[in-house]
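One chain is shown next in structure tokens, namely the form predicted alone.
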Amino acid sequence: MTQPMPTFDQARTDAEPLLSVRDLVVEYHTQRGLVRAADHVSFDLHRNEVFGLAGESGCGKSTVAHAITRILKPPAHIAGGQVLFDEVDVLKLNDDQLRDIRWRRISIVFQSAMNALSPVLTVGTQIADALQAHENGTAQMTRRQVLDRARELLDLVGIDPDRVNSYPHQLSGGMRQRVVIAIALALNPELIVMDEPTTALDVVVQKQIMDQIRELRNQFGFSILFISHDLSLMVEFSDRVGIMYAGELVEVAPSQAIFNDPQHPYTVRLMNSFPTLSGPRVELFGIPGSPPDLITPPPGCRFHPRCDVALAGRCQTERPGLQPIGARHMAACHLLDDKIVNKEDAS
């Protein structure tokens, strides 16, 4: 992996943060057993910030994202915990009060475009869906007002107008992206929540989105919650970094932080699997095995089955929290309580 070339302006952090989550519990009823997918996770996410939660596929960053914008559906369930957006707690919001801040204030961004567009609808017709369903001043708009609006959006994100009137089917994967990102940036909303926004594009397109996103971050100031397991991507895009494994958040530090400086043992391999795209060849190293089930999970530190420097005994019986270890840098890890003390003493 190259050295990554610096974001746009650093975010612009306020006191209080925009989004706080604290101690999320999300679980999966299962005939097999209670999944617990997201374990007492907990971070902030400021005003004008990208804040990225990386991770192996299954460790529950989607689930995170979908638990913050109350779109999860059985058998998943929040058993407790907060998501304190502007210091309401989105978990206690009834329908219409959701429905009030949705799109308006917190919009998501899909994964899979395809998936997430109507293919018996023009974009245009979704896009002014989504103006009609939440924004009350539409209600005295005419359906050509409406789908002025929807040319600007398109036009706003690089699609040509008159594709107002094209069906999903008749755009490429790349455009197809861009209509999603259109629907949510509709209502100028605060937070953008972007799950895998460039799953199955090629290099090329992904570029060119990750460009169009951080042009649009740049002129509207919304913050966004970035999703992924490409950790090349994620250190290039976002401010701060989260890496989630098995249910649970591991590190948490500023990008550069994450990148030049990795602490927990997941975080480093995890770094080391990703192929330099120039200078001399290297081996690569993989992380052996696989996540664990979370049905029947290990004892202790979940990733010291993984991991070939754990500490016999301790690693195996006492699970590890997020403890800081330097400036705005966490993680959750026995093997750095060396480091943990030493900045408890100097202070």
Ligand SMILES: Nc1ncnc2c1ncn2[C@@H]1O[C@H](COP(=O)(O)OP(=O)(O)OP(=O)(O)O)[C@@H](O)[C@H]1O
Contents of the next structure:
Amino acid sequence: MTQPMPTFDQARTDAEPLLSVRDLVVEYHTQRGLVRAADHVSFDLHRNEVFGLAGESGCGKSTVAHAITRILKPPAHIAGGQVLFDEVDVLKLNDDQLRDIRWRRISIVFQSAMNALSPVLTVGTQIADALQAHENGTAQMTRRQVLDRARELLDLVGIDPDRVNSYPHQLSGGMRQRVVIAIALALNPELIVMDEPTTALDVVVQKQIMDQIRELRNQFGFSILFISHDLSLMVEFSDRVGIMYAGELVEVAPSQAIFNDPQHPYTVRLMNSFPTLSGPRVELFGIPGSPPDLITPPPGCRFHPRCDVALAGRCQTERPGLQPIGARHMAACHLLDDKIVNKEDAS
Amino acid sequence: MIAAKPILEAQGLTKHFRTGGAVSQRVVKALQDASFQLYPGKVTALVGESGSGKSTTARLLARLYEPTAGQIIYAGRDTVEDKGRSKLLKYRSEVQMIFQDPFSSLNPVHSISYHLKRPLQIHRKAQGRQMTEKVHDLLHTVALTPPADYTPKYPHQLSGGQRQRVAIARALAVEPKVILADEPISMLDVSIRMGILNLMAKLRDEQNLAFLYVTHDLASARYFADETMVMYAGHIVESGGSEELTQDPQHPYTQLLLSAVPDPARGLRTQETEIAGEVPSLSEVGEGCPFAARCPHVMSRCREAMPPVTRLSETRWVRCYLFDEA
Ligand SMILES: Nc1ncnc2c1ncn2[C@@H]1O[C@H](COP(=O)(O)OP(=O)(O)OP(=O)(O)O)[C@@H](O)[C@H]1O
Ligand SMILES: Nc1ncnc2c1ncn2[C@@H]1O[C@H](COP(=O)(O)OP(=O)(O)OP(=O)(O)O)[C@@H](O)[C@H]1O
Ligand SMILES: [Mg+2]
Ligand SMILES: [Mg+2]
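Having seen the form predicted alone, can you show the form predicted together with the named molecule?
Now the complete complex, all chains and molecules, led by this one.
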């Protein structure tokens, strides 16, 4: 049983969202059965906003990112919903139309991308190829101009432009990841989807890269869909955060509210599951049990078997929908019923 | 503050790996001149970036690697020359290691019961009916209850956190005095990490175990460890009480490392720190301080020789010329 999702503007802004994901359902057909990895996921992402998707391993973050960028492969299947990018449903585009917006308007940085660079081509060539493959005739650039632009892009991401002639193995992991970010930036996209862009890197390098991304965003004004399982980084880097659990979005709020004033019992426990470097040292408990198998998710609220405040009855049978519970704050929990505000008050 | 005697101690511990072929031989200086102590009932964290030498240190202490130089003193006696099988077996039963990956550290074809009985047999800790009792006790200790639900299971039937609990139970089976835990929670989901750290903290307190906690997560070191040591490119550069060290870092590298850790509790966005350079290759680190090339306070002598240990208090020391009076 699914509830209709509210579709009010979450970010209290007059402008239309750049990206509006509506009731997205993605399934994987596996030998063991049907895995519904994204189940009626809805959120908006505004221009110049960093929207974070967080949650435990396997909760469906990458699935959502891959659906938005239409790079899902079988056994994945989009079973429903809309992904409105600038009011056009990305899920309905044909291959030509898709090629038009991919990289030019929406680009992607993957976690393992730095290992996906070709070992036999210089980074300059790889950036240039990306530029030419997608430039699409608008401004036919000469190879010379393209290479100049590649140098410029390296400079932007903090790499010495003379490195255009380097091969990936001559660069550190952090530098390779910067090259990947340079490729994502190449065509000035409006949205960059970043799936764990720094997960394989050390904190010092991560900090360098995240600072750089922030600076580039200030300069160019693109939006970011940011995915990470590092909740500290997530809260620090995102403007708003959506928390996923077992394929569902259970809470969406500005990142400081997610950290300081979480409402959904899962988010509350999650924020109490990791230590921080400053602030009081308090005992932390984590969450008993583990996330469900998505082939046989529990009925009712998917979190109820691990929830210490679940109500016998309702939480076990009736699935809660994402409801507005305050300014720019939504959560999907029956216990928050008395906090539900109507759309107008929330926006 | 530290009254007890150390149970395990490293003195000038050094490990160089020779890699590459005959023509292109390189020496990887994975650990250089490390001296530190582990105490009963205390957790000592070893933190640092990837490749800094943390696992090498743990593996040396576990006697899985032969040190290039230095001593490993267990209960007051240097053990480096103990090479016989029976002596090593005895040592390894008292100093147990827990690895990062609970998936690969258990054997998929054996049941949980087998995993726990095996060390009991090898080290003759129990036999016959006692054996089953002991296995149940161990599962109780790591909160896998009721034990009978878990004994017949195979590793793939358990979650990551449960597997790590089995790995801990297996380490406890031989009644060790020291546990060397190499990134024991880094492959686990956030929501189950604290359960494992809290379990280890309980073991520290109730069984008076000494822990070496290897991690790249400074916030977890602050939470779990009594003492923290910071490593950079094969050198331990600073050591002290975890709270002191994380709240008031002294070594310029520790300061850099801490400033890079995302910290939502710090409130507003972090200041943008200027971070130049990269970690040097371990086959290229020279005689001086390995951080010299990146250090904002670098002096000429920093490039000449590694600074000696400067004690800042009974529990705090740093290897940096900024603190060296001489
Ligand atoms: N190709 C696939 N075939 C079958 N199931 C899949 C496939 N890819 C993902 N899944 C399943 O879909 C669910 C969501 O996976 P997804 O990769 O989106 O999670 P995630 O939140 O990105 O996790 P992580 O933090 O580990 O990257 C998981 O239960 C996973 O097992
Ligand atoms: N068996 C080995 N042979 C050769 N070199 C090795 C060996 N083991 C480790 N090294 C090298 O020693 C250095 C230190 O490695 P070590 O595994 O101790 O680092 P670490 O701090 O544990 O890193 P990580 O955080 O990535 O686990 C690295 O440069 C590594 O490549
Ligand atoms: Mg993922
Ligand atoms: Mg290691």
